[in-house]
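The data below hold one chain only, encoded as structure tokens and taken in the form predicted alone.
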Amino acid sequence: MPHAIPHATPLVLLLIVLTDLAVLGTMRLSTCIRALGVQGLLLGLLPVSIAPTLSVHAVGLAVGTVAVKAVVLPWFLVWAIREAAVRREIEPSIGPIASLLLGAGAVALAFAIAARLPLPPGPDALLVPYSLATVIIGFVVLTTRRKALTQVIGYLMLENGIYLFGLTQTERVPFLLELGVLLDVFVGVFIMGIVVFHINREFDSLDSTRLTELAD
């Protein structure tokens, strides 16, 4: 079957970066989780959008991505903030305005790096800069936010960027391996959720700086 939606790819990639910036621009965990869920849905559209033909491989990867990244992981994070009774990021290292400026810088840097790479014309040339931007922004969230749950969101954004870059090899990577990567992400976040739960129970706080108390 011929590829049906080639022109959707640039719009989907732009929306992915906007969800990155939405996370940077808010202190509300619920908003961060919604943005992460929307990003997972957009990532699920890409395998179908960039595939030269609408194959079972592309559709299966899309369905698996949406199920894990847009449904299961956001639901798990919603459950975690409900159990931890936390709604806002308290005293982040930098505020939302500075975070957005860093995000804009990350996008510019990603495109500058991608412009120097010998990329062939086609979907790969689009995927690389957006994937780099998502990785960098995920790292910014991971390192500048103090709540453990927000750091989990940053980790997932970083992983989404790696997944986005991996789509450049989607025709070469076996289908089962790609599903295995999605499963690894789910298991990793599940384990982090258990750790977050115990941090909150022991310290009555999800501020990761409180972990220094373990040294005493």
The other form holds:
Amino acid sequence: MPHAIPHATPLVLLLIVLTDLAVLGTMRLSTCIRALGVQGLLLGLLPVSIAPTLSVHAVGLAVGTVAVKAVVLPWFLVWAIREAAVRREIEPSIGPIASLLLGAGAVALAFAIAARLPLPPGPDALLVPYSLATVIIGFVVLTTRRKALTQVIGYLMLENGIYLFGLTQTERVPFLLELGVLLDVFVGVFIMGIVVFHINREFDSLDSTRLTELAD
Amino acid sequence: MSVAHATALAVLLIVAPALPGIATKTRAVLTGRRGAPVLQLYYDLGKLVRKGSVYSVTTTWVFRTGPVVLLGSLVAAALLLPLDGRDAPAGFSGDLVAFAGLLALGRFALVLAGLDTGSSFEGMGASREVTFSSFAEPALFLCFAALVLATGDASLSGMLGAPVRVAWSHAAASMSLVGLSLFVLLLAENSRVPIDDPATHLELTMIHEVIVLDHSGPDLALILYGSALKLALFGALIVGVFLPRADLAAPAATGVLVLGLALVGVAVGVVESVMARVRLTQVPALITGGAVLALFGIILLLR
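Same protein, the form predicted in complex with its partner chain this time rather than the form predicted alone?
All chains and molecules follow, beginning with the one already shown.
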């Protein structure tokens, strides 16, 4: 299948996994958000690079993805940090070295699983292992980071992985449905942001482990 | 050893001291200063060689052999690299282990020399140097493992020589990841900025500079030259990965090597001017990040 931009897809996918690893390796919240923004931008490039020709559908999806994932969501997270006056360092329950090694394990697992999945062989088969890797790393971030805000980041990475997987079906899924998914995520993160903000105002902390101490 | 081998080795030995100069100059230019001349290290070495050495009465022969063993092991390691882009003067199957071992031997001699002074301060530096290199060495082996898988050759001559071009055609992603990982290792092993600052003499944060504080005169010259040569060796590894030059004539291949080394120097300078040093406790995480890049390259190759 001829691609609109040859050789771009493998490079973009590689960079997406590198942004995953950057989120795992960093100790700074702002770097996490920046990596997430870059990942959103890269995800926006993909619909164009895997499409056989430059169609309105592909370009529209790319523009929508970049607008939501690379501009609005990172901006919103930065706003949330500022408003909630969160400390700039993330406090993971496991250190950066263990996180990175888990990330490497996640990538290995993703490639091992993807080779065994009964998927129709296609030109976009390369997307599958990378999407699984992003999903698993999203889970790792979601489970090993204590702060509510970093958990939002993990959730967004998880969603990015699902979006990647969805791109293999891009010719079959109607455009409106994709827009609906983007909107869903946007609303979800918006609500989470407000919840995070309120947790912070009630309890002076965003440490989610302390939520177990709630009582009336 | 053929003429081409000897020429390439001689060129590497001659241009090595210019590399830290290029990095420092790039850093100076990017931060709006004039900076020291590129050839500053040559002047420094010339000055140090003409001076006498001062030895503390607490030191023994261990202190005096340190710099010599360091330089000897680095030159021996250089013999294992295919500097002319084809094969090494002294390559054999599995020589990558010998290469890592020779680098470790040089470091071991230097650390012993530092400990021999009996200064607790140098002991602290020695402990740091060894701690961080214990993270860097597995990462180096992961890079080598990825290169062995990509080229199907278990000697440095093979994995940095002729098969590299073929490897790029079918495993470009892995090769670029390995190149990146090697660059992180270059910064770590040569105590460049995100890991250590070669310009600082602030006691509490120094890693590599600490253990050479008591050396003077020709001994210090040997150590400074050894550091430059080590930087050049890692640079030659990176050039070997990114610029396959087995198709070029021997003089052209050596020319490309020098050009590539200069580019590595500029890259180091750029990194030094855009990044701050990371905290000492985060250095292992940074090196692990480099190792994970190589691991990712291996995963892509095993797919």
